[in-house]
Structures are given as C-alpha cells and as structure tokens.
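Here you get one chain, nothing else, as structure tokens; it is the form predicted alone.
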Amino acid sequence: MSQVEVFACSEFSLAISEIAPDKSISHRSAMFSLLACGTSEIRNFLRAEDTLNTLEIVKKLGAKVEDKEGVIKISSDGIQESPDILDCGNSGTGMRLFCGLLSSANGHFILTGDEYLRRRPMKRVTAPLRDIGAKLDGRNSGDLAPLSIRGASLKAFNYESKIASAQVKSAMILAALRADGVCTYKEPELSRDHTERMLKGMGADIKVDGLLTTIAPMKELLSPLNIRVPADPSSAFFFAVAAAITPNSSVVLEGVTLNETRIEAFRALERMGANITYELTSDKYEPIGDITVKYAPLKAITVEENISWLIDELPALSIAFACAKGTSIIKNAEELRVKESDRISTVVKGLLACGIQVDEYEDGYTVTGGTLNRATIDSHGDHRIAMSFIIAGLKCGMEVTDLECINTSFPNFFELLQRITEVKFN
C-alpha cells in the first residue's frame, strides 16, 4: 500500500469508539512493567508497529509476556542483558525512554531503528545521561543510532532542561529511579506527564511542584500496573479536524484521555470556533472521557504557548488553519523539525502544493486560510503528515504516498475513514 486517493466528503455524523489506544501510554505500560514486582496487566494495548516493537524489546530484556483475550500480562525478574539488537522501529519515544531505563541496568544493550529513526537526533537524551555517568555512545558522538549502552552506576542530578520534552524528562526520571541519591528535573514549561502519573501510581517516590519534578531512587521494585489504555487524543484529533472543517458534521470520540497536557490541540480548535464539549467518565491513572466536536466556521489564531502539549497534533491543526478565515501563526515550535520528518518543512511544502499561502520560519510558520486544492503529497515516512493531508482530502480530494508509516500509530485509520468517504488504494 504505497498510495491512497481520498475523495471529498459530504456532511457526516458518527460516534467512534475504536480510536487507536494511546501510543504514549502503551509504550510506557510495557516498559514500566520491567520495574515491577509481580505481574502487570494491560488492557487495550495499542497493537501498532511502534508499540509492538517496544513489547518485543521488553521480551528480549527477559520479561515473560502473555497475550490472551485482549489482556497483556507482563512479569519480570529484572532487566536481563539481551544477545539481540533491540529494534525500536520508527519510535523516538521507545529509543529515548529505553536510553534512560537501560543506563543503569546490568549488561550491554544496542538500540537501533528504521532508516528514519536512525536520522533523528538523540543527543538531547544521551548527553545529560552521560553527564550523570551513563556509558552511552553512538554515531556522530552519540547523537545518532545505533546506540550502545553499558549499564553503569548513575550519579544524583539537578538537571534544568532548555526544552520542554516529555521524552527527555521521562528518560531522566527513569535514570533517576536508580541513581545514588535524590534527583530533580526542571523544564521551561510543563510537558506531557504520563511518566510521572504512572510511576507514582506504581508507588515511585515522585513529587511534582509546578515545573520541578523530584525523584527519589527506588528502594524496592514497584507495584505492578493494572491499566486499560485510553484512546489516543493525538489519533482522535484527525477526526476532530474532519468534523471541524466539514459543514454540518459532528463526531463523538469515545474513551479518550482528557489529561490537560494531551488535549491542548482540542483547546486550540475551540479557540478557532469549533463547538467542542468534554464528558469525564473515569479517572484512575488518567482522566478519561468523551469529546464531541461539531462544525462551526473557523477563524485564525496564534499558537505560541504550551507547544509541547500539542506538538504531535500541529500538522493536523494546520489543515484546520488552511480552512479558517485569516492568517494563523505557529511560533516556538522548533521541536517540529526533529520529529519523524522535519514537520515544519513537510507541512509547508504540502500546503503550498494545495494552493494555500504559507510562510516558513525557523520556529514555525504562518498559514493564510483559503481554498484547498487537490494535490499529491509525499508523507516522507511521517504518519502524522500522511494522515493530516488525507484529512485535508475530505475538502478537495487528495493523493498521499508512502503510507506504511500509518501502521506505526493508527492501524485502523482507513477503516474509520471509510465511514466518512470513499478511499482508493493504488
């Protein structure tokens, strides 16, 4: 499946209960089970390439994994050295978090990934880890995979990050759990907080005070997880945009995490004028509920705060910008350049191909709303670019190439899309 043709759609109204399970929480559920005493039980685990690669790595690190009737049970006697190379596929989350987790483990480990992941920068994680004693190296002085990790004794740290990154923060928190003293991590703005929430729920001594996180080393193994992974708001957001740009349309997105660090893109869409409501249904490890999105005429906005909360959704949000009245502005989003693709460049090129006026800057871009035109878009192996421009095709028709990447996060995306419009694969 290398290319898809998507056709413009008419109004629709539907409820979706099959949004892909949350990718970030699925990764962490599998990894954190290696820190537990007893058997962790994970329901609704995302069965996509990235997260299945993480689950396979957990097996190679010595865990016993049982997968029956939709429940994954993971038990471990501690991290074991693997004779195999650990392949993270396309997942930057997987690679960066494993760096933190394995830096203090007994053994030697090699992390690699696909051609796209091997081009992504890792020094933002490897450099601070090496500063506290990690024996970690790779190509380009430790900036590029494959990465070599030899477990070592780690020093306590007081680290102040220059960027708001949940991946960097999570890697350092995981390292801190086996450091030789209490550690602190400070970030410039609050990034996604799944790691802190989940580890605290397992019994880790972690305290969060605004932008400062304090982590005490583990005295013993943590309590096992018993979690149902909620639907991924980053995946749900594609269908939120679909409803927001299609007159007289609405969608109910069921069972989504309502964590404030994960629904900022929905808040941005609200500011643009979309009619959005939230209903909380449960709250254990994460607040979970339903999000209803109804069409309304959209207006331009500026997005320059809490960028780390919506970094994954910015490509899809940019499609909404293209359909809004006025010029929308993205600022402080340099992080987009080091995702699965340079997303500033790929969004700008894609929108220009669709006839939309766009201006590119080092840390963002502007989008002047207009009429989307049919085009052929190369995803550059980036699942969020691919799905964003497929959603744009609901307005004008679209051809998008290089589609295998969609399986990394949202395997049933096309199944759900076909409830809205015609799709033809080439």
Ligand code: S3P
Contents of the next structure:
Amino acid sequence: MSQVEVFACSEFSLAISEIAPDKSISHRSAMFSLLACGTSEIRNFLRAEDTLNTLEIVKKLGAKVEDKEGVIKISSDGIQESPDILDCGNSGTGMRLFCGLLSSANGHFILTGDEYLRRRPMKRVTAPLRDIGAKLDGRNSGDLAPLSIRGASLKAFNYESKIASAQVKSAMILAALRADGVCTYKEPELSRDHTERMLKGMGADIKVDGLLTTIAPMKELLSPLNIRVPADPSSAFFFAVAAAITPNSSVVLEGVTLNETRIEAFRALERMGANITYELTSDKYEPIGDITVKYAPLKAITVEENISWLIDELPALSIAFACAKGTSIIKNAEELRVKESDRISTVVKGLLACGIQVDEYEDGYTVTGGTLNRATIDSHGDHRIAMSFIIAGLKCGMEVTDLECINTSFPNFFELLQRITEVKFN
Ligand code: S3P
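Mind pulling up the form predicted in complex with this ligand next to the form predicted alone we just looked at?
What follows is the entire complex, opening with the chain shown before.
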C-alpha cells in the first residue's frame, strides 16, 4: 500500500464511532502504568504503530502486560533495566517522555527510532534534564537519537521553557516526580495537559496555576489508572474538514476528547463559518463528547495564538483554507518545522502542486482559497500530510504516495474514508 488514488466525493451525512483512540493519552496510559502500584486497566488503547511501540517498551522495562477482550492490563514492580534497545519508531512523544521517565530509573537504557525520528531535535528535553543531573547523551551533543540514559539522582528545579511543548513539559514533570524536592515548570503558552490530569488522577501531588505547574516528588507509588481512551481529535479532524468542504454534508464524530487544549482546530473551522456543535457525554480525567460538523461556505481566517492547541491539525486545516474565500494566515508556528516532516515546507509544496496560491514564511504561511486541482503528493513519510491531501482529494481526486506512515496514528483511516468515497490502491 504505497500509493492511493482518491476520487472526488458527493454529499454525505454520517456518524463515526470508530475514530482512532487518542495517541497522546494512549502513550501516557502505558507509560504511567510503570509508576503505579497495582494493575492499570486501559480500554480503547490506540493500536497503531507509535503507541504499540510504547507498549512494547513498557514490556521491555519489566511490566507485565495482559491484552484480553479489548482491555490492556499493565502491572509493574518498578522500571527494570532492559537488555534490548528501546525503539520508539516514529514517535517524538514516546522518545521525549521516556527521556524524562528513565532519567531517574535504575539502569542503563538506549532509545532509538526510525530515520525520521533520528533527525528530530531532542535537546529540548536532554538539555534541561542534564541540567538537573540526568546522564543523557546522543549524537550531536545529545540532540539526536540514538540516546543513552544512565539513571541518576535528579535535583529539584524551577524551569522556564521557551517553547509551548507538552512533550517537554511532560518529560520534566516525569523527572520531577523523582527529583529531590518540589519542582516548578513554566511554559509560555498552555500546551496540552493530559500528563497533569492523568497523574493527578493517579494521586500525584501536582498543582496547576495558569502557566505554572508545581510538582512534589512521589512519596510512594501512584494508584493504578483505570481509563477508557477517548477518540483522538486530531484524527477526527480529517473527517471534520471533509464535511466542512463538501456542500450539503455533515459528520458526527463520537466520543472525542473535548479538552480545550485539543479542539482549537474545530474552533478555527467554526471561525471560518462551519457549523459545529459539541455535546459532552462523560467526564473522567478528560471531558469527552460528540462533535457535529456541518458544511457551510468557508471564509479565510488568521491563526496566530495558542498554536500548540492546533499544531497537529494545521495541515488538515490548510486544506479548508484552500477551499475558503480569501487569504488565510498562519503565524508563530515555527514548531511545524520539527514535526514528523517540516510541515511548513510539505504543506506549501503540496498546495502549490494542487494549484493553490501559497506564500511561505519562516514561522508559517498564507493560503489563498481557490480551486484545488488533482495532483500527485508525496507524504514525506508524514502521516498527517498523507491524510490531509487525501481529504483534499474529496474535492478533486488525488494521488498520494508513501502511505505506510498512516499506520503510526490511524490504521482504520481508509476503512472510514471508504464510507465517503472510492479509493484505489496501486
Ligand atoms: C504531543 C505533543 C505535541 C504534538 C504531538 C503529541 C504529546 O508535540 O504535536 O503530536 O502527546 O505530548 P509538542 O509537545 O512537541 O508540541
């Protein structure tokens, strides 16, 4: 399955209950089980490459994992040294959070990843962790994987991060849980807060006051997790864009996390004119509910605030920009350059190939709405680029190559897409 041809769709109206489970929460639920006394139970765990790699690493770190009838049960007697290299695959979240978790664990650990992950910057976690005593190293003075970690005792810290990154925040919170005193972490803008919510739910002493998080070291192991992972808003968003750009169409996306730090892209689509409603159905660790998106003519917007709240959805949102009236602007999004691909470059190249007027800047780009044309788009090994341009194909037909990456986050993407349109694999 290295190439797909997608055909333009006609109007549709459907409810989807099988959106892929949330990637961020799935990673964390497996990792945090290592900090619990007793057995954690995880329902609706994302069975995609990234999160299955994390689960495999959790096993290699000595946890007992039972996977029966859709429930994953994890119990651990504390993190054990592994004789194997720990392979995070394509996942920045996996690698960066494990850096924080393993910095204080007894033993020596090697983290690696695929060719894309081995090119992504790790200094954002290795530098602050080294500053508090972690023994971490890697290529390019600790910036590039493979990374080696020798567990050490960590000093309490007051760290002020220059980037709004949940991965950096989470790595530092995990380190703080075993530091030698109370720690604080400040971020420039609130990033997704699953780590704080989940660890607090497990009994950790974590206080959040605006952008400042205060973490007391763990006195004892935490209570086990008992969680059902909600659907991933960044995966659901592909189908939200599909409905928003297809006249007379609508979609109900069921059981999605409604955490405000995750649904900003839906808010942006609303600002563009799409008709969107949210219905809360449950609230444990996270607010969860159904999101309904209905087509309406779209207009251009500027996106420049709370970028980390919609960073993962910007490629798909850019397809909506291409279908809107006027010129949309994305600013302050330089973080896009260090995702699974340089997403400023891959989105700009893709839209240009489809005949859309785009201007590229260091920290973003502008998109002038027009008529999307069928093209052949290379995903550059980036799942979100592949799926975004496949959704663009609902307008005009599209060929997208290098598709394996979709399995890192949304293995049933094509199954759901086929409810809307015809696809042909070459
Ligand atoms: C994630 C945080 C975000 C996001 C990534 C998942 C997480 O990255 O882009 O897909 O689970 O913490 P940054 O924290 O680097 O912004």
